[in-house]
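So this first bit is one chain, no partners, the form predicted on its own, shown in structure tokens.
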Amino acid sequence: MERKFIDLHSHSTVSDGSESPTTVVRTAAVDKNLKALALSDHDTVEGLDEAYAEAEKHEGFELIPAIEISAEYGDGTIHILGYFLDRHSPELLAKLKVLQDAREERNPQIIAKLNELGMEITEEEVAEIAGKGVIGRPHIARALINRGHVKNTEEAFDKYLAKNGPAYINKERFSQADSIKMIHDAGGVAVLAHPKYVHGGDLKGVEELIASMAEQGLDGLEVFYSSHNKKEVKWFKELADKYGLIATGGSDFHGVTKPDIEIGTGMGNLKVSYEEIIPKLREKAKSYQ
């Protein structure tokens, strides 16, 4: 069967998914028949070599270098893609290691806030659960699960981990536009993905912000994707073109953490084109390269 579609938001274990890079991988070349997909983990590109030598097995698919930057926005945070960049930047590394630590610092601080809210976990269990990962808050919400302290991943943000929440530490992030520029100074395409969760659904809001980030540099915006209606996939796609930026798409798999979700179909409603929009944004890629 011919591969047309693709997937360009996906997690692995390096972050906060549930399935390895090379378990991310194979689900879409041969469960789903994807035509491309993009290992895009939380600041990290450290699951692509796994997930490159996996993907060399499959005729036929493409694995797209990924990353998702958690950029400042006000009092919190927005996702930044980055499409075609280059995993191996001296700089982009040295970038990252700066969030990565900043994450690292704020664990144990998170962990010692639940402790005090009388949920006990260790910093040795999270560190168990993650694995090779990077730590982050939906490996200490596992832990929470665990330990029978919560039922499941939404309780434990809801009640603990969410911005505002008892146990909430905030961490170091870059701007809007450094984000950008940290992708495009590595060759690759920077997209803001999730819009419908930004500016708390807002339209108003996330109009503007759109406009400014594009005033900034980004390339495109995350027009697919598993919980747009159609309503809203026409209203992104509108936005897209009216700022002149790429439409893309993706799933957001995790695994386990949000079960509902697919690689390559999403909820069950997602269909992402090759053909539509991987031409337009290897073709952006290479005036960054």
Given for the second form:
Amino acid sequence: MERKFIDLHSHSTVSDGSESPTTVVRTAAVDKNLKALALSDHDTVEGLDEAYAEAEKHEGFELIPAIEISAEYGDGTIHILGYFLDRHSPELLAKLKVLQDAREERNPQIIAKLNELGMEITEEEVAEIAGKGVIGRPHIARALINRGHVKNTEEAFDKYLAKNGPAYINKERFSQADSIKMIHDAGGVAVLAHPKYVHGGDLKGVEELIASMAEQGLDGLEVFYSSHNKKEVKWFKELADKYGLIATGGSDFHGVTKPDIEIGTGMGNLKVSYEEIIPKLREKAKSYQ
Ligand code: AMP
Ligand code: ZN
Ligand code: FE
Ligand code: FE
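Provide the structure of the form predicted together with ligand AMP, given the form predicted on its own shown above.
The complete assembly is shown below, putting the previous chain first.
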């Protein structure tokens, strides 16, 4: 069967996904018969070499080098996806190192807070759960689950880890403009991820953010997303058109961390077209290369 559909948002074990880059790519190429997949781990491109090695084995399948960067937004954070960037760019790698170091500083502080709150978890435990990759709050949530302090990831975030929660620790991030620039400088296009989740879903606030990011050089908006309903897709598509942004889409697959999301199909209804998106993204990326 001809490959037609794509997934431009996925995570592996090098950040907070549960599956290796090889497995993520194989699932996309074989089980889901996708035409393209972007592996977009948080603040790291370290999974891409392994992902390419697997992608080459599947005819007609394309791996799109990607990243998901946490950037400043008021006193919180937004996620910016980068596509077609040069994963070997020394400038990019140096900036990512800053973000990774900020995580390394934050994680022990979160664990210390949890200990103070009476929950015994250790840095070693969390490191073991995370494996060799970038450590994130979902790994800390997993440690809390394993110890029986909470039932699931949602509860861990709701009770402790979410912004304003008792174990929340802010971490250093780059501004939106600097994050967009760091993607452009590495030859990639910058796309605002899951707009549904910025500004607590307040649509007027989201439009203001999109307008201001468009002025700072944002190239695209993640219109198609696992948990966007039809109305939200329509609304975000209109905003993408209004501000001259390419409408992209992806599942945000994380494996068992988000068990109801599958590669390519999301929660069942996701369908993202290669033809309508990839040529535009590629052309835009060329303008930065
Ligand atoms: P971190 O990278 O450590 O800031 O953690 C961010 C990740 O935690 C996000 O990419 C989500 O996968 C996950 N996350 C954030 N908020 C929640 C939530 N309320 N429930 C479940 N997972 C969440
Ligand atoms: Zn994640
Ligand atoms: Fe995200
Ligand atoms: Fe993501």
